[in-house]
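Let's start with one chain on its own, the form predicted on its own, as structure tokens.
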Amino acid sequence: MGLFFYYFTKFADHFILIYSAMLFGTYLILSAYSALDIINYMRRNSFIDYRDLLTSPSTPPISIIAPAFNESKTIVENARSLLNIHYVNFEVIIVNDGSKDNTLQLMIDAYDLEAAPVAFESKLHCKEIRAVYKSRIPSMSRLTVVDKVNGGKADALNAGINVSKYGIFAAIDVDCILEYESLLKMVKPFMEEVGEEKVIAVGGVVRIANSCEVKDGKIVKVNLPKALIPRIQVLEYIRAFLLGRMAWSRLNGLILISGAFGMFDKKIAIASGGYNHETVGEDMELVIRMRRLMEESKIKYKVVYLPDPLCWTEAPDSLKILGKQRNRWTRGTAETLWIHKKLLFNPKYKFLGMVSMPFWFLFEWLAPIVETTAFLYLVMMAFLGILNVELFITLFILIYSFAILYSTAAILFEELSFHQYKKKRDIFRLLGTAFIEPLLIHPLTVYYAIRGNLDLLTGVKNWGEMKRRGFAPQVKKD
């Protein structure tokens, strides 16, 4: 007994040490990859004039998408946002999910709309649609209110597409906030296609939105959030899309585009079966069946990542609603990964196969389990008075310095490229938070992560509503 518990011990610390190694240098890569495609991106873009797209006869016509449940305090602002998006052919599609408040009348009064036989094909799979609206007025000719029965996200972005007229369209979360230029800038991939290699979906950075000030749909100023859950966030998102995204993008191997705004091609997501209603993460879901279709016919093909700041979202501001989040997005990617377990560590499906899915697998799905079960490890080692107290402090000194310096980083690449916040003291404010992040927040992250693991095992299928506090209150307050 006492000689497996030696070998158990030796192998513990050898797997704690090579993993972190493993984590700590796969992103040290991703980072550099990053920094790369950046430079080279913003050396490409910083004479394009995106207005020349307006006027070209080249320029694609796009449908937009926003899902609705119950967003009846926002949603005629937010579809008069969508409405008055800088682009030259675009139709507005409001999908309203059998919503139990009065969103669908409130939209129906504001923009004087009536039950129209707009002739569809349903393609894909959706619940019942009761009516489609179109306005009266003349103005409003862009916008569609499809009104269903109530079938979740997945659901309503399916019933979108199959309204929809176009052969792009753009997913898009209805209470966010687009850039001026963003369906621009969007668009553009699809546009350049070379050869055979054939655009299939595009995503870019998505911001958060807390403490900005909002007129009339549109982001007037850039403010750092002045609470702490959010501006943690901040952090989080800068790292994730700026650091992590653009590296996999540079790679052809991103697999994730976010569900708050995306862009697709229309006729390769219906070839794939459209948005999985069976998924919380119904977005990173498509993608990756999107790429396998192509994968398995034999298609060159991208996917395609701007670090331009195309998007802004309301963050979560309570611990309460922050976990509810992680534990969907947990939840979605377990869920992903076992709809497409096929495709790990499969050499048929190359750089997808290979490279993209293991990394979701190891160091995204199994980090916060790997942390977890070394943190029960180490106190156990030291309940029993065994721990090399020398190497924990060691180990905790270098993942700490590292959470903070890859923070460092993220805020760094942020300053050279699009310095959204003009405020020194707002970067001090950041840099203060890279130091907070990894005590107080990190903890809370995995233990939100493993719940959601508990959860999916368990079978416990609510996760509770995101309610948001909206963008016109958070103004006033400021």
Second form
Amino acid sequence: MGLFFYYFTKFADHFILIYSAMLFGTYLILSAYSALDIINYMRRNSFIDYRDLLTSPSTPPISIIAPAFNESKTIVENARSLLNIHYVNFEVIIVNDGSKDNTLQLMIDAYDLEAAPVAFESKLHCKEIRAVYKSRIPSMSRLTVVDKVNGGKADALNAGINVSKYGIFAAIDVDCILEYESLLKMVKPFMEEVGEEKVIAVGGVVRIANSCEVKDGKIVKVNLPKALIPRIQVLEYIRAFLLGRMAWSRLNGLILISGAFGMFDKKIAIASGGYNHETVGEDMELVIRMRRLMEESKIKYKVVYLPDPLCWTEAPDSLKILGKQRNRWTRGTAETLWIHKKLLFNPKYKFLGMVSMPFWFLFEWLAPIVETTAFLYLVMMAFLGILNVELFITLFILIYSFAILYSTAAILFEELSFHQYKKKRDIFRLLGTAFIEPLLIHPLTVYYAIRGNLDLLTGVKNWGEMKRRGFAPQVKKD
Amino acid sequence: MNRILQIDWYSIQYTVDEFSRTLYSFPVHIRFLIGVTVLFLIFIFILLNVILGSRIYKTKLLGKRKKLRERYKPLLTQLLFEDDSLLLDPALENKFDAEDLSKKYHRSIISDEIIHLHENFTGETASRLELLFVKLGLHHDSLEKTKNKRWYIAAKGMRELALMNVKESVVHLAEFLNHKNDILRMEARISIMKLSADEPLSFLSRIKEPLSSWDQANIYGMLNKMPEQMIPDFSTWLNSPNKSVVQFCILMIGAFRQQDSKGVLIHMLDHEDEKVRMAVIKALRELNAYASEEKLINMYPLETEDIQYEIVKTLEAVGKEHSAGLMEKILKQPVKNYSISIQAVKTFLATAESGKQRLDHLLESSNPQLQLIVQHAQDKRL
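Form predicted together with its partner chain structure, per the form predicted on its own context:
Every chain and every other molecule in the complex is listed next, the one we just looked at coming first.
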């Protein structure tokens, strides 16, 4: 027993060290790769005039699909914001996913809607569509409202795809605020296709809009959130979007396009079966399934990611809602990895099977589990009085300093590239947040992730309600 | 005072020794971890300094730029609006301080300022700015930039030459038409279009790389800004070995309503490439090419659904009773593609004599699916 325990502790010590080293190494390599790509993107972008797309006959029309569930507080404004998007030929499809409040009635009243005889083919499975509404007002001809029985976000998106007219669709959270040129920028990679390589999906950076000034559905002034919880998420989003996804895109290994805003080739999305009802991580699952289809059909393809801040969303401002969100994210990741377990370490799927999927398995899904296990192990060792205090303290400081380093690098990228937070004070606050986040919020997010895994095991399937305050115009006090 | 400032080497040495002793008392893996941590801390310190330094640098640079721009503004205004003789004066350079034209940074600010002014003016003032740009030798800087190995500097140089209408640079810029960097290729095309008034699209005969839809949008954007008489006859390139050029020219024939090319386009309906055929069908629609009806009807059964949809849509514009027959046939068959069926109803109503009555008659024996399709097609909002 003593010998077993000795070897067990040796193994555990080494495992923690090796896992940490792999994690740090991977993240640092990805950051360096992202940095190079962001620089390249910024340089390229300085020569591009998106206005040409507004007159060109080659510009593809786009269907914007926004599911709405109990959004009565903001739905009218949100729809108006989407209708005012700067693009040449598009339709906005708002899918009322069986809201229990008066979301639909508010839309009917505000936009003078009436049921219209829309003929469409149900290429994707979805719950019953009760009616499709169009406005009597000619200037609102771009708006379509679909009223359906509640079936969840994936189901609502599938309904929207079924009703949509155009070959490219953008899936968007209805409460998101899009940047002026968002659609023009997102459609560009589809238009850059030459030869055999097909662009199947495009994603962009999602930023946090809490405390920002919003007027007429547009962000007019970017402010760093005053409250700590959203501010920490600003840091998390910068890290995830600027340091991670850019590199994955360059390596053509991106498997997650945020559900808040992504653009897809409709034919490929339909051919791969559309959004999956069986997971709460429907955004990631769709991208993987589309990629899988392309790999299996042996068609060259690309999933492109743009580092521009294209879409602004409201982040949870309470621990309760943050917890629900992170719980859902974990369940979504786990469910998606399980659905596509065949791809893991499967050389048939090349980069997708050998790098992207293993990365998500080892460093996204497994990381909180390893972290918790390591913590419990250390507690056990301390309880038994055999804790290697030197190792514990050194490792703790190492991990803490890495977390700060990674966040600081993310802030630097943001500062040198898009420079959204112009006030000096904001940068200092963001840097301060980088120092406290690993100690205050990170342990909680690990806890939420563990809860997510446990909920998954016990069969919890719900989305978790995300209460939003909405973007009311902020008035400065005298 | 001296005693206070005197460095106590002994105690420093003692501290270092003590630190080393403590450090070496740890096992090797702990020492390694400490080393990595120290490395991380050093990087954090460097990054923090870069963040703050970049803020200070940006503010300083902006200030310097602003100061220089304010200095050059009155002089440029004087040269442009006040005294005609100044611009023609061989000693024009003397109007600037020696360092203004000798220092690279100062020259770049003058260059940017002239280009910025040029964007806001047309006619004589714009020509004077172009002359000033050349007389100050700033076009040499732009040419120099185009030779830079860094593509973004070369692209900037190309853009400057095009904006300032430096026509003699066309030959040099044409060298970039088949460059491996797509931005340089794009800049070369746009620059040549701006600088070659006689043959703005001559480059279409020279490009080897395929034009993406994005490239095509850029070229179309430029064409839209040109006077009508400068728009070339796009049928010139319909035999190009570059299929994307052919496709683009077909679209442009439609967009610029070049009616003389109708006959050639109808022949091209037999083209082997699906994308080319698709472009031809769209262009024929724009041109209201009635003569294409029969051929479109004949090719319909053999085409893919995407092309079939375009054929049905084009027949709405160019078709007559013959097309109505095809539409009736499509509507009587089971629905295989909703878009085609909806469009077929629209085309039927547009081409059939007493189409409404015939459609009503057709509906009497139809299923609810077709009835909905007909309602959909007749609702103008959809």
